[in-house]
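What follows is a single chain, given as structure tokens, in the form predicted alone.
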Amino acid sequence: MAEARKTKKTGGAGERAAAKTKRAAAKRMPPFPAERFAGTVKLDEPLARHTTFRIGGPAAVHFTPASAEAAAAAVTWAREHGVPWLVLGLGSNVLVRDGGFPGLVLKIGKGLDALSHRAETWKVGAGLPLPLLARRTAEAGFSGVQRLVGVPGTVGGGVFMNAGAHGQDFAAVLISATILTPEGEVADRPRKAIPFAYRRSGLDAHVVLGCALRLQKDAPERVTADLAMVLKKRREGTPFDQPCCGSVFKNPEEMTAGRLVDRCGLKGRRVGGAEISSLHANYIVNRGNASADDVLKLIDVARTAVFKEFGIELELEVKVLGEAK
């Protein structure tokens, strides 16, 4: 259980060492040109502020960029001068250290959330998030993405991870994806040539900045009467209304992650203030006042009883991201 001995090891003398070292680098950080780069900047930004979890540390910079340029602009000048960056939307299917990020924090909302369409071809900003773009389409009458309606994300995040629920993902509706590439330049990239597979689309590295989706026309009533009985499903069976980041763990081949550690006796299950929900045990919340070493702690305990149990290894659906405190 290699990542779960390393949730173990979080706060060791040689963790804390690396993470002084790279805070010790960001404070050398040169300041970010904000002069140059259309868009909002917040310096050392609680992200506890723009995750679904609302918990996290703060970033050193957290830029919400309106363009796409100014986004390719932002991540040029962090490769350029060595600052560490990452990429959020609405923050969910993260969880960020209590330690926080001591670099570039690329906040893609506002900005690249257009939505347009022609026909059946509907052009989407990856700011958009995923329950508009399904509420949106469902009312002009398109079905492809009407079951994504509960998922607590952006389109961008969406693509990034091939997101799905209730038959639904990206992969099926994708025609193209533009991105922004390593080498910085913003290109669109087709289908084909996107190796998606489950909760994947093999875009490490790049930045989602869009897409395009071929969707299908249908009766508005139909694709909406669907979009509200997968809503009534996801708020009877999920703890929809708490801070969360969505599914902790992927659902392995054998049973759901849910029922695994369900069976285990795990629901209800609290360390500090992080709590495995009662409703549905694929689900950690956040009571209130929890920390992202609880909510590590509270994932051992699960993966460890699930491999005792059954010998099964569960894999981290959610991203954990920045430094130990």
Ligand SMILES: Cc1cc2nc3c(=O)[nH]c(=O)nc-3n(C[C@H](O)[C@H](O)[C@H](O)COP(=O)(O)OP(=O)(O)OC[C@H]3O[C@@H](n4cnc5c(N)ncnc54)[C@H](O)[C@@H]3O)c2cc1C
Contents of the next structure:
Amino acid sequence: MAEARKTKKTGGAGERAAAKTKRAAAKRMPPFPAERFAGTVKLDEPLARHTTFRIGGPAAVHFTPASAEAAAAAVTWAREHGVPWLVLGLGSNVLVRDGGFPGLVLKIGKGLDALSHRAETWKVGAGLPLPLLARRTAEAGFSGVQRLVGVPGTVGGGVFMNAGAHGQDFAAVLISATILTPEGEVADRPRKAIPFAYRRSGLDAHVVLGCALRLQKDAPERVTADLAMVLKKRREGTPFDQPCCGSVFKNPEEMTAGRLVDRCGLKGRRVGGAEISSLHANYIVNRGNASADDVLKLIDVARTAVFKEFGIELELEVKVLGEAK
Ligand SMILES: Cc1cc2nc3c(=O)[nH]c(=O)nc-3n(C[C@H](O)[C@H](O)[C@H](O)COP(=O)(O)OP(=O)(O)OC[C@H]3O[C@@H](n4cnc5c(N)ncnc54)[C@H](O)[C@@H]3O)c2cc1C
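Same protein, different form: I have the form predicted alone, so give me the form predicted together with the named molecule.
What follows is the entire complex, opening with the chain shown before.
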């Protein structure tokens, strides 16, 4: 996505100088013509307010479009003016660096969160939270996404990440996704044209605006009981109520990332306000005042230890975005 090119590692004086130059360039960013686009605009908005980690510096412009057309128009404006942009849902799989994002953050949420169905085909807006999708479909007696109830993201982020839990994921139920292409066009892309893999869709540089899902008719009591069972497991086995980003690392083939980090004796290890959860070692939690820098240092500690102990290089599941301070 556009942000991938903008993302950089934290580091020494050279990097800090580069970050400063970028911020100065961002200050020269043309004013965002809010009156042209339906939606909510906030300037210099702290992204910590929009991530489940409660971490992240400010976005120069934070725009929540009220419609797909407004989203498309904002992206077109950014492209035409050479303004960097990125898309966020509920910010539940991101670590935004402390310097924030010197461009346009497009937040897909309210306004793009419709839900309807005809027989087993469900049409879902990208801004709908996954726990709501899971509950509403389960209560209507449809199976296929009820186990995503504990994934605190949006449908758009879920399709982009191929979110999955307890044997269900988007790749298994998607019929097609409505996407905004990098050229600013809205198109329907069928499932077979999306190269889904573990926690990825290959839709980089696209914005997911909605999707069609095929779910299975079932007894509402059975689907809601399944949902409740999964939620109970989650509450017991993960730091459900603490600020975090879910799994930090992807699971390698050999063993789960959580077990690898745990075997290195790292549960409870802290850097600043960031801590490897003592409940689940693949979660880093913000104990109240963690910076992105604290989390990145802790990630380094875990990766280095796992590599030394097992020779396995852990790959990040969380997306690291934005600029160093
Ligand atoms: C407590 C907790 C538990 C979790 N458990 C799970 C789990 O079991 N399984 C799992 O898969 N994940 C899990 N996650 C991670 C996360 O919830 C999922 O990856 C979710 O799908 C991210 O959705 P989001 O809207 O929050 O995306 P964001 O975090 O906002 O964004 C994540 C990435 O998706 C991109 N993106 C977001 N919206 C769109 C869009 N509309 N179009 C295109 N790209 C977009 C962003 O640019 C970014 O690269 C968990 C997270 C937490 C905090």
